[in-house]
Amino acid sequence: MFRAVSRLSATASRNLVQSRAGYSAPLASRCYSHGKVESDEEFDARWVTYFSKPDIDGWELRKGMNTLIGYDLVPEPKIVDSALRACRRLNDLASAIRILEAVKDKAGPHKDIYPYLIQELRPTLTELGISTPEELGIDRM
């Protein structure tokens, strides 16, 4: 009995090795998402629409900003504008200042990006009565 089992296993392993030897691997190809590639304008419009929802709540605002900041980019001024307006609708000054801090942090070593964003957002900041972290003196802490 044992001899029959060992003979079958030896034959099976020999066939396996022979079948693997004739196997040729296909060229390496990666199958990423088959979804549609989103343009920059569509990306911006999607986030502006997200933050412009009239029934957005604090959790959705924070979740959206966390997701947005997680991307490898600095958000456009129009996206930050709509996020600041959502903060105003929610009467949440702390989140508005945190958004400005996050955008400044996201700009990183590129010292010309954050001043450009503040320049573009200045009318909105004035209209909504939001001070920048620099104006409040909390950027030095």
Given for the second form:
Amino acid sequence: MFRAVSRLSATASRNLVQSRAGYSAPLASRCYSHGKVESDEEFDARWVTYFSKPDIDGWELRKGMNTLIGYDLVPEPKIVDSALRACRRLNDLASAIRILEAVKDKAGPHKDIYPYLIQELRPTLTELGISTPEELGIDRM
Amino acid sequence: MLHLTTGRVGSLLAQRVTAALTSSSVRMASHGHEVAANEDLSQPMYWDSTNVPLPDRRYKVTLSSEDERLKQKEKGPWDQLSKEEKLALYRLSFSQTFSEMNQPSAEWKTVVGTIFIFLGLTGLIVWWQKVYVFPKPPRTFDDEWQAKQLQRMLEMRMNPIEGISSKWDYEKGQWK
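Target state, the form predicted together with the partner chain; input state, the form predicted alone:
Okay, now the whole complex, with that chain kicking things off.
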């Protein structure tokens, strides 16, 4: 409760200036009583950059994905896209499919998020030749 | 349905305790958990978890020549892989899919059943205690004493407004 109040006071002026059109991906930053709060765009950019590292290794991919899945949000399509391309650089199709399963699982009861994600990722999926879990039939028992 | 006698429940529990105390990756096979041999916990491990989608290592460590060939093919364009090949690659790296992981099990039935068994046993023990251990209750518990006690309470008009005496009809000599 206190965190929310102080956050409001610290960022009130900023929020008045910035008006968000829609509700994008939920904020994954901590509510400090002071200090800068990372915006959604900054968060996304940071993660896209992380997975875009040309010589990313398997450990970094796994660490990145496991951390990202630990957050209370469904990653934006551009982050997943970056991660899938990292899988391609690592010649790891299994992980690419696993990532798709994981983001679907993250959406939980919100059944409309995953189809949107796939719709946004469709060009990348066809480009890289990644089959979705549904296409492989592993989305059900 | 499991027909568990006391003896089998005992050995079942002994198994669970031993399993819990030994290697953390050992599980009872009776509820669909896969049983792993004693694993070296200091090495990168594989485990299925929706919280950790990409574990430390691939599931299948030793690959056949067939698998090696597939891994080589994986280095090329993925649209050249058939659905079966893609599935095979998935299963090389992972044991269970997310849907398999999220399958409910029937373990709750065993748990609830065992609870009831123990409650039942406790009930039997308490009953045996009543018959063989507890001394005779004081005479104030006898029906005759209780009736006289109640009579005395009513005669002295105990709790006449809201309590016991208010429920007694003194004219008719019966409960209201």
